[in-house]
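In structure tokens, the next block holds one chain alone, the form predicted on its own.
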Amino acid sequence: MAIFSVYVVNKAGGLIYQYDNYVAKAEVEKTFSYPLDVVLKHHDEKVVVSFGQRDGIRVGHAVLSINGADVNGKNTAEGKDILEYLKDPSNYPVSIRFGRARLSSNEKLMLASMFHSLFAIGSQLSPEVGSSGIEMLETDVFKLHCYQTLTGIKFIVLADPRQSGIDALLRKIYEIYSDFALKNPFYSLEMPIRCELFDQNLKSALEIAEKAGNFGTGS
């Protein structure tokens, strides 16, 4: 079981904190000879597989590294366009690591804003007045849990569907936010959270939740 990530979204829908606690490793590294027998293309500033699934490499997987060096978007570590680099026979044999494309900071901001809108839509669609909005979304591989405070701050946790104690964890994160962000004289409301004590206590809370599933009796 695992807790994958934590998001904090302000009442305007802006992402003010994000932490990736655990990223499942679904990566494949393979050495290729010329010519490359998978088809690659540029997509959203990344290079992804468009055709030629094989040996664990899937359509949609992104190029993560070449010859052990992490790529930078659609460029190699040396700044060369990946597709142009792989067209040159002199660069073979070449070792390429593929995996799920990592979300950029801009993509995380966009997703937080989208969830904020979905939360509001969910509240408006409710047949009952005063609905809380979306509290949980479930897929086959993770659950999204959301807790909104009275002031409109949303705390979102993505976790393994089997992970227990998430409701208690959300309230613990709110407590940490109150103690180490709101009480910090240098922190401005609605702004990104940059506080070392907040980071440390959040990581500790996630570790406890993963091991025990709760924060003591009654939580």
The other form holds:
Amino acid sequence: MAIFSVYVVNKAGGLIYQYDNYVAKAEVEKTFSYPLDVVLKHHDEKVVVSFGQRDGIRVGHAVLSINGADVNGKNTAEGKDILEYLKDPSNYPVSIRFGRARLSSNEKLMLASMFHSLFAIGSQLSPEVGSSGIEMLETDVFKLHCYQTLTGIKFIVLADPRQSGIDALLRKIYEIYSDFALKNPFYSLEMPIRCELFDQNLKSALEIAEKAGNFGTGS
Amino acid sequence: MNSELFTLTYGALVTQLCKDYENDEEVNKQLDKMGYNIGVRLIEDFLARSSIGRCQDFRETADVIAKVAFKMYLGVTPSVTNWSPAGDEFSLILENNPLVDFVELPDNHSTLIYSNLLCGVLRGALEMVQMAVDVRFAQDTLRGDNVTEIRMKFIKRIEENLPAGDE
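Switch from the form predicted on its own to the form predicted together with its partner chain and give that structure.
Once more the chain from above appears, this time first in line as the rest of the complex follows.
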């Protein structure tokens, strides 16, 4: 899974498409009996571990599901507050899955708009005239590549730092966008992309890029 | 794909519009609007397939339109002539226009600009790359002239919503 996600941002900075291709590796499911020895707290509309790190459950991990049912923010799938539910001994033994909290779609929207602004700052900071915006962002775990078309649409790919051929992939995604999104007469410009053909072709393009890039990574 | 199907489809479209609107001016407007909607989408396909970068001036734009775009989509290469002294207006001269193969305009549609779709396409496509242009037919083989001439005039650069890094 060397290519983690693809984001498409329209001219105004709004996220119009998002695709995640990674499997969260650090997820742990355990059965607990009363009283719970992990201390939980509310944080950012989620319930996270604040103390009691053990067995793969780390501080900062969020509660992902209770008894197999995915949680809904601070509440269980049935709508009960999680912390209240876990204080009641009659609900035990309970099986809780902890893991690194995934970004919600609202958070992704916000991050995409923020990146849109940072992209512009990138070109303004430049000491030379006529610089492009941010084309690559690197951390120790991933590399973010961004391609802005002449019409203002940005294609952003998050991939493994060792993955090669991302530039070609960005051009390919542009082609797929111009084919399956734009040539679909029922798709309105600048709106979220909900075209199945676009999804399918994007997935196959990602698979091809991963296989081609892997000659250098050896993973 | 067979170009005759394309000619037939376009012809069916224009005749249906004539029946629906019954007024040549209205049909011309509708064709321009439809062309505009095609143009805003076609530009992305053009940029994705041709990997052409931003043009530095209007002359370069004219060359790219004539030599690359028209060739890619209609299979014809018009010539670029009649530059105005200020360099903001030019003509595209088309020897043959694939849209009007086999077409004759009847007398009761003398003000109909049959290929007005092309004007809309050019206008819509250039607007998406921040150029406001005015496109009109100066000569039309269907109305008795020898060649088809499309006159393009640069109005202004669209400064709103410029992609970052393009100042």
